[in-house]
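First, one chain by itself: the form predicted alone, in structure tokens.
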Amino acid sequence: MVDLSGVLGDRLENTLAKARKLAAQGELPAAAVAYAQAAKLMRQYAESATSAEVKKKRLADAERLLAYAEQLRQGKVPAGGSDAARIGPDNEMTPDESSYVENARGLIRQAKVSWDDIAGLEDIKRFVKESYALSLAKRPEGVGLPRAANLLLYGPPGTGKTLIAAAISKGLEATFFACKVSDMLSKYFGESSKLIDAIFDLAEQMSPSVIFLDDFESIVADRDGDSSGAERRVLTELLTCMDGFESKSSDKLVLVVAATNKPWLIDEAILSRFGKLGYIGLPETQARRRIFELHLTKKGYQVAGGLEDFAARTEGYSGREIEQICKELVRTMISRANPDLADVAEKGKQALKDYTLRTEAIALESLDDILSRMRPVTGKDDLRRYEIWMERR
């Protein structure tokens, strides 16, 4: 299994140094052992390049380390010393610069979500304006006006982060970067710091841009204890380039939205970085009516009773939760008005091309049914501990 967590690194480099030491000083068996273990490193690491050619080049120096470890073995030490002395694993070859910039281009989605689909968040949805306007509106001569703040969003899980990150780029008619942090870290292993230059470079050409960092927490918690060189790597990268475009005179708008459904682990230092912090708590009533109707009578199905009833029993459910148990309440339905539907399945695919579904009103029982199975994820102390986090900002 490739190891994506930044130990791998970490040993090949020390590995490295120890056979570099040991031919030093003359112990060429030892060193040939080493060299021989970097190079089983080396094959390793091959596999978490990105890129074919970065693979290739990897597994090139797999060999020549080898090939060293096999003349040590020997005692014969070449002239002037080996380049296969010189491998590491910060400096093999990597992609180009256009390389960074296309793995940035795939990170842009088109963001269907738009204001109206988002219910509340008044204030965030002010300061997001404020923000674009402050990037275009002509300044008063003499007047210095800060930079767009970027802003982090926090909360329980399944409230709906990533729908309002996208909602302001739509908003804003920017470009949306969607960047899963978590993922980052894995799939390009050892160049996430690179790519996030490229996507912080390619956002302010395609400004207005908005760079969605979801999963946040990941490399921000416990940053001083057990993280990993790879993440603190991410973590500094990120953090210069934040830094480094809020110093610069551009009027151009790149908006950093974080989201994180822990906002405790995250410290001051990185927090300050963050203008506005927007708490994204579980729908209340209204928006719970909101959600049922996006999902149900909006999409055509009829509803026994009122959707108020619906948004009344499912108090302390996430806006994800109520998505899936509409999901179930569709299910349900169509089960019921067709209870022929599996036996006309076994007669094949022509008879289902013939058969036309049946529906019928989505009954209030059947809500109770599925609530009773399906509990939400966010308790009462989970809650607590979000007022408690913000209490003591």
Ligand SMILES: Nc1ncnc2c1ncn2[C@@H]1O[C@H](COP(=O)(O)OP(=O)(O)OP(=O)(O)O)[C@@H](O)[C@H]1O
Second form
Amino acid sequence: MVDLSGVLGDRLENTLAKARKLAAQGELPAAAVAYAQAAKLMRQYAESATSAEVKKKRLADAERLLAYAEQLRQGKVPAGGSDAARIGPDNEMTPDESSYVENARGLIRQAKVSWDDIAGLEDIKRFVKESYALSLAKRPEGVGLPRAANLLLYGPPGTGKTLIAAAISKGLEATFFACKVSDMLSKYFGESSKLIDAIFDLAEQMSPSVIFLDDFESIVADRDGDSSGAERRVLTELLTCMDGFESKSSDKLVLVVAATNKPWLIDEAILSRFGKLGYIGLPETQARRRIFELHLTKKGYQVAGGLEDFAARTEGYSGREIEQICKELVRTMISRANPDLADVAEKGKQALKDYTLRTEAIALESLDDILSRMRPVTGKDDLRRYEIWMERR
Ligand SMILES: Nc1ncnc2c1ncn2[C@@H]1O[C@H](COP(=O)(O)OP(=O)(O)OP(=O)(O)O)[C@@H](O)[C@H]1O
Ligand SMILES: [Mg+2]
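Form predicted together with this ligand, following the form predicted alone:
Now the complete complex, all chains and molecules, led by this one.
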């Protein structure tokens, strides 16, 4: 059987949007006609319901729409609008579907990262800023400009991939969906494709949106074993959603930003869906200096000597590791500058409240001490692997 509910749902939604707009403009007779049409569509929509319960609800909604149309026709606009004005196809979802929408909503995060919080990575920052600015700026009459490209960020752990996705979102004032693909697969098993669908729908409604797919390589099947049906379904659904959005001539903006540490696991067919593949490597000296600055001096801590020495000694460490190093440096400094702190703590809360913490400059020797205990997670061989992959493409 052909599933008409999607097509009908779209028509219903469009008709309702038109009706609401007319009502908002005070064009009551025209709005009444549109609401009556929507009621008719809602009745057809009820016929395509998959359960008696949903059908009943849709029929009731059709009645309410019709009643509302009649009120509008008579020039009576209910004070504060009417419930009927908020009816829509997405209210008619089965409880099962609506829980996916709720879960999709639960993935929305407030993106707080701004471009200045990200050290280095100048090329990719510029590319992203320009191409995404392009999608929001006013276009010259008659000029067709390309849409902003979906982006795949790859590189070693802790280098700023998540930061970039968040900064894009903040820059666009977009709704930010933070999806960890591995979690989605493990929590929803065979049902993750429904979640994907719900995320894209919601993202379109709440446009502009950024859908961030972290751990992206988990979406492809394990090379050794059989790909599980669940993964394949999710992948198919994701590609369908991405392609579907691409082909719509909608003025809405939904960007997919994916991130992975293992790009070589991803098939060519999937890679081709991304307009831009961006390598996010380990921070260079200047970027490391900036990360130390962000986590130490900008937070009010003094550094003995200068940050240059700190940056020079930490080649090979990722941004995340440098952040950890900074925390450790601060802890060491506090404990050194306040040798009596543990004793004061024993005396109780009041004694602590009366105690003023002392700080001192963070010494380079402390850094050396920490570095001797903490090796970078990403080694030369790992970096080579990214290079080889890039060269082969
Ligand atoms: N370029 C950078 N500038 C400033 N801080 C950074 C940078 N890279 C990493 N950091 C620090 O490390 C933390 C982790 O970075 P982020 O989450 O972006 O890494 P990631 O590349 O997404 O890692 P993973 O691949 O493990 O998900 C950040 O919260 C930040 O404190
Ligand atoms: Mg990340």
